[in-house]
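Single chain ahead, by itself, as structure tokens, in the form predicted alone.
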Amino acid sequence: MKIQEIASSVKGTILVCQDENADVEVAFASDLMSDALALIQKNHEKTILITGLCNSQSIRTAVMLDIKTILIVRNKQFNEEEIRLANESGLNVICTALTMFEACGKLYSLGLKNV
């Protein structure tokens, strides 16, 4: 799945696209970065972390598990010093108002498969 399908099927902004191209096969959701830690297998680029964490601890944690792309759930927005860190970490960033839980639903039933 595209970034761009990802942004439209969850009625989201894409904040920052560093690859527009970027195919997503499987997510991980969560707002506590130790489990993506332990959960997330290291060198998976086409996974998207699904979060409402909205802070400099998961732009880190998506760098450290080369996790290209993250979806920010509940309306919450990365401020200019996090918009900057994304930008130059390459991770693409789509902002959507729904939970975490219709936004999981939603690319679920689209085929996105979970960690």
Second form
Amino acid sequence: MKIQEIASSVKGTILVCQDENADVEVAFASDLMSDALALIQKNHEKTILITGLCNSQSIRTAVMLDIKTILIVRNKQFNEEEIRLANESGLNVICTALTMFEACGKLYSLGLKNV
Amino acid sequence: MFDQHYFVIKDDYANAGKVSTNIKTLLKQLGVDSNILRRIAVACYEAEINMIIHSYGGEIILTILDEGYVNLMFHDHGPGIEDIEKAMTPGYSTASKSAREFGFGAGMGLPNIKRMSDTFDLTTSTSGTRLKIGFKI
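Would you generate the structure of this protein in the form predicted in complex with the partner chain, following the form predicted alone above?
Next comes the full complex, and the chain you just saw is listed first.
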């Protein structure tokens, strides 16, 4: 799925777009970055990180794992510094008001797979 | 041989991950394979976060050996790990509430660092902890 399709499916907005052609095939959802660092072990560049953790550490975690796209749930918003960091890091960031459960359900029904 | 020193400050959550990002960028410029680079970056980030959350601060030393190894030394100024066996158990955590609010403290850090690295050596006392990990590149 392209990020525009993902944003539409979760009624979200694209906050940062550094690679609009990024292809997302698998997803991992957690507010704990330690779990993401331990459990995402393949298809890194095709993974979307779904999280309610809205601070620089979700961005840093994506960078370490070579993940290109983050979906922030529960209507949380990055501040200006975090948006700058996401842009510098070459990421895509989508924001949605949906809860993590709802966002995961939508994306699962559209064919995204588990990591 | 090449080495570079970086400093880590206790509870400096605002800059958490900066050192690991710099090390990843440097090693990428040197042409390290992307799969190995990811393992190095994840292990380095976990250990950097551990220093910020659990220690009084310390130093990270990156060493690139001519023989094709990258070593990372994490040396802090205490207070040490009370029970290494427990700390190596997935899910065991002594992280504070503020660390958890920052997305860490799942108890996966040290086991994940060990899994990512080719060599792993951890020694601790009340005056400090030394973690040395190595990667064949």
